[in-house]
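So this first bit is one chain, no partners, the form predicted alone, shown in structure tokens.
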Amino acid sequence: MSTTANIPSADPCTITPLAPALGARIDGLRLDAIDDAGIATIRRALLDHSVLLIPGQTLTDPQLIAFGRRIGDLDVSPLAYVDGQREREHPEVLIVSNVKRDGQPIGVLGDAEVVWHSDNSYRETPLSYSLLYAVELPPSGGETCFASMYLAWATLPADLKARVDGLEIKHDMTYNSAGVLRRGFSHVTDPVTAPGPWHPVVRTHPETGHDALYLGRRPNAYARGLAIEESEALIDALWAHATGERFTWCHRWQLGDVLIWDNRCVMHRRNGFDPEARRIMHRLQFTGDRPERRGEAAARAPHPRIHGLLSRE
């Protein structure tokens, strides 16, 4: 069901939910000429829907950066580089691509499948939002899928909730989500000693006040204080639950699409595609804060969209 944003704007827009658990499409906005009301609409829609699709955009990198700065503080993702990658033309714009120029990759993540993850969870203060803008696309493949961690936490079996409430997981810094070693790191095989920060398994969203499961990424994850076998079994159980089909929505890209998502309550993954085809995406990343579990009463209730979904089931 579509809704019309109730914030006055020179460009009225409509917001249409895309899946039961998360996601909405917003039509009627041009991001290169957006007004303050349009920015307010996007900010509100992100908190309401976790993932936002804004189609039909034509943006230069400076225009993309200017729009991003009106949404929040941009992050330059200093650990995103891999060996052999070209330097960025604009530090704020991370290129996600399999294209090479003079034998050198212009970006990261190539053409392989990218595993479920939350962007930059391997940092002490991970990202809030991420943004992808479709510049060049292959004929097929490369779809990006999202999973609601609000719903994953709300539906986690009671015994698992009791086991993980207050537990922390280490988020490995060594590899990116395509499994490629990051520049400046060495290979590790022991999750106990892998480099990376500790984050709570369940975090409270700092703006909505609601709880979400926070797993980051599976490789080299380790639950603090547990024997490695117990840690592996517990984390496997969490991942088996969190990536269930009922939590997800997959996007098939069109040129000019802009997708923005909230890493504090969403995980995402990417399908692989033909390595002979070209795919170029321009990405912005937004600073966030350190994950924590808060004690407010609001955090014990599901997010309104999740509450509505569960009440209909």
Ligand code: OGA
Given for the second form:
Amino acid sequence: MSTTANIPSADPCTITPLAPALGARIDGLRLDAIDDAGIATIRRALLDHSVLLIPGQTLTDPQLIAFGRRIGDLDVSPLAYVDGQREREHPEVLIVSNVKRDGQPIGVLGDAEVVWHSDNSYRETPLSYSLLYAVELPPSGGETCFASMYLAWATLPADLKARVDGLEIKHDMTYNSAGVLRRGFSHVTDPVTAPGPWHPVVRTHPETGHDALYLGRRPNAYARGLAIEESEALIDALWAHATGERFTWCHRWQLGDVLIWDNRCVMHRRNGFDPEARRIMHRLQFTGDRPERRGEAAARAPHPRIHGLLSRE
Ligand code: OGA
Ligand code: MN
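Instead of the form predicted alone shown above, give the structure for the form predicted in complex with this ligand, please.
Full assembly next; the chain just shown is listed first.
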């Protein structure tokens, strides 16, 4: 993805950081009528802030897709399909919802809590960005929270850093982030033999060039070459560090919000909400690269936003 350094100064939008470690809000953009400078602003801001809130949108699915195509390559994940969505007119748009029609869910992830994860880490080439557009919201609950894996890596204690140097974790593909068994899979009895790809624990972001911790999701994760007890203890220690409150920010949704996050350097989770309430989000997902660590000196320097944060502490 290229970025444009010269954003015209006449651009009326404003970018406001939302939390110490990550997140920014862009006001003054209409995504159904956005020019190339606006797209360049969004792409730059995504790399700078990892999570971007663009409020106040009114978008049809074709408009959402047209916008998404200008941000990156849209991905359609067969694993993410649910029955009710097969007949959907726009397969690029995945519905995240607890609403049922004729007894069938119209979307994925229901109304329960969704545990910390990075989208599609169970694939060889996980997603780069994911996008949610808020169409219908419950009166309370259903907040989505994000954690900076640039900051988690930058602040990992030296002994843990040394232990994960060159280490890979297997990312189990059996369950989704709501803990539901994916179709065609059977329950995991041993993480060592569970199906899923190996990814490095530390990955270099392919566009910013900075290193980030990459944990994917906790259930059935396994660290290559270790006895299961050792693997469990090490992965537990990494998770205890990575989801500390100072790395995180929670978004309380408003109708019309578009939120885009970078799965290569943040994890996210969702609070549960009242099953009687309705929540409908339209979601896009963007193809990404195979995670890898480049190992150059530049990658070891913290991302500028994290550097700024650490130097103020
Ligand atoms: C997702 C996801 C959280 C939410 O769509 O990948 O984790 O807030 N959603 O619904
Ligand atoms: Mn997710």
